[in-house]
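Take a look at this single chain, the form predicted on its own, given in structure tokens.
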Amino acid sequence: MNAFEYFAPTTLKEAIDILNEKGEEASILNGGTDLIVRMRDGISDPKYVVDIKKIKGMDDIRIENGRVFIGASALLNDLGNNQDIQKRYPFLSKAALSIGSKQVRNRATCIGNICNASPLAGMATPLLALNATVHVFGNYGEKDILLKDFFVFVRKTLLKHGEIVTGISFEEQACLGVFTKISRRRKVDLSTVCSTVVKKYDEYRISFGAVAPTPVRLNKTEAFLKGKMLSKDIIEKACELAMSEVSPISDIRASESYRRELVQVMLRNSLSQWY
């Protein structure tokens, strides 16, 4: 690992303006679980890196205003374990504690899984299903992008530099929900596929990772679904018509032929809850 400059800035407007007279050899370190190891490895390079952590109300996770806000800083263990956040939404808590080990997991932020875009996130799948929203703070001050729009390719977001996400949030909603993991080993592993399914009134929410360059909503299968009793064949259809949806890749995890056998299978187990 090369040499860097380090600041540790308390105000978001402090880290924007770091940010912009840095340049793009300035990173951003939140949990440093990516970052660190990607240094290490000799990936990234930077000559600066900027420290947000110390910047108040980043780690907030809070119900307020009928939504619910998990700030950029807040950890995974933290999420995880947040007695509100597992008594309303336990299929969030659930994805939260199953990336890495717990010392990662005490690093590790739930922003910066979102941020790195990888077609794996663990808690893409979820937040996906309960329409979450993005904040963005700039020169321009804040913005907001729903977080299906803020994935683009892999390892790509339409966060910018001299950008900082400052949380994301959802509304508040009665829901019922699963979330599905499916990896090589246990515990401590990347997803082979992770999926959550949510059922509000008669309404199903239905997102996948690690079948497409980013974590995706399957659209048409949620439109089959909605309105509908469910039954076996209803459920089968549903199956098969998630399979036109994804486009996984063989890759050092499993081949594309597992991958879209685990769509039918893990959304099947999901929609049996209900049926």
Second form
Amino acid sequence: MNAFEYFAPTTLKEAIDILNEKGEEASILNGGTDLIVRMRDGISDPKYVVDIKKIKGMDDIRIENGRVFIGASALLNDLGNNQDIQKRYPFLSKAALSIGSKQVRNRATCIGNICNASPLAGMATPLLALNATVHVFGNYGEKDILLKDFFVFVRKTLLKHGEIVTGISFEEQACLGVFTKISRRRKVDLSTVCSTVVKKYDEYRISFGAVAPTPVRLNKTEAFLKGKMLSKDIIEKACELAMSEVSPISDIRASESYRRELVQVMLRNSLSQWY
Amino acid sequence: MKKVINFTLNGEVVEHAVDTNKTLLKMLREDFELTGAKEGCGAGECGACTVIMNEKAVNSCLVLAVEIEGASITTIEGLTLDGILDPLQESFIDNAALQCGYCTPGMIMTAKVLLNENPHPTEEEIKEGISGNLCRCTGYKKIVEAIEKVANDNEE
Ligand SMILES: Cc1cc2nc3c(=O)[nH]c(=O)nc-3n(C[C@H](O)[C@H](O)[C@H](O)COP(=O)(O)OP(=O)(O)OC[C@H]3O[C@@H](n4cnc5c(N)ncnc54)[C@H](O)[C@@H]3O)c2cc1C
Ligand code: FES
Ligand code: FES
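For comparison with the form predicted on its own, would you give the structure of this protein in the form predicted in complex with the partner chain?
Next comes the full complex, this chain leading.
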């Protein structure tokens, strides 16, 4: 790991000022479970590291004014073990606790996972299916970006240099949901494919990770299912459609065709819970 | 590039100038000669470097030393008070829960937090609890038993 200058600002304004002053050679450090590994491997080589964990009020998880808010520095373990989340959105909690090991989740944040924008990001599919909004702070003030627009490509988001994500929120909603993660090893392994299927009355929201350059919603399959009563036949048709809607690749974890096959198996198993 | 940090290390208040690009693991081993925490993978996968930071188990290879400003760190060396071993250390020895011993410090620190948070874990909870720690020698059975024994003593 090369030498760098370390900053630990205590306010957002201070953090933004440092990022703007230092320019492209500055990196935001949250839990560090992605960034520190990348720095160690020489893939990232920042001259300035801006640790945002000392900024006050960034680590809370709260439900207020009809929205669930997850702060930028909220840990995956804190999200996964949060009792309100476990009760109302168990699939979100399950996704959080599916990432890494207990030690990793004691450092890793939900927002870091989203900002890292891996195609297999564990937190992406439940939050996409919950229609989440990303809250961003820059020198212009605050702005919101819909999570479905946030991911641009592998490890690329709409974030510009000098912007910090302060949190993610979604509307309180009565819904059912299923999170599924398929990995080679049961614990401490990345997803071969992961998914979340949410059912709100007769509306279905389906998201998959590791089947395209970014985590994706399966819009065509969702449109097909909307308003329909689930039956064996309908589920089969939806699975066919879902397989045609994804564009997986082959890599060390699985082949393209195995991933495509997993998409239909995972969707079938998820939808079958309500049929 | 160095930065002065203040923290508590095994109960002692410390002020130390550390290279910003050193991980907590490297700092413990190189600057404090606390070589209990081991580097297995250096990337969060194996748990050999596990230490306790503010009552939570963390991989010290994934924490920059400068990030521990104000924190309290306990390493395996800190579990032994005046030469008296921690019950977990005793139990790992008594139950032959180690062979090469490389994973042991990390395993014990993880188990320490597990038992602090849940003094009476089930076998399943112990397995889940140590799932972030790899052992290449024992096959885990004796490790789980060693932890179970300490948990049973908690009950008395
Ligand atoms: C052993 C191991 C196993 C893992 N298993 C999984 C897994 O199963 N599934 C999975 O999805 N991930 C996994 N990960 C990856 C990682 O733990 C997560 O992606 C983690 O949630 C990232 O959060 P962080 O706070 O550590 O991010 P950091 O490493 O601090 O940051 C990640 C990136 O996001 C940027 N960033 C962070 N916060 C902000 C912000 N508020 N505003 C703007 N930019 C920001 C950083 O600059 C950096 O580029 C694993 C990692 C390890 C080491
Ligand atoms: S050396 Fe830290 S987890 Fe392997
Ligand atoms: S005893 Fe050798 S790795 Fe566990």
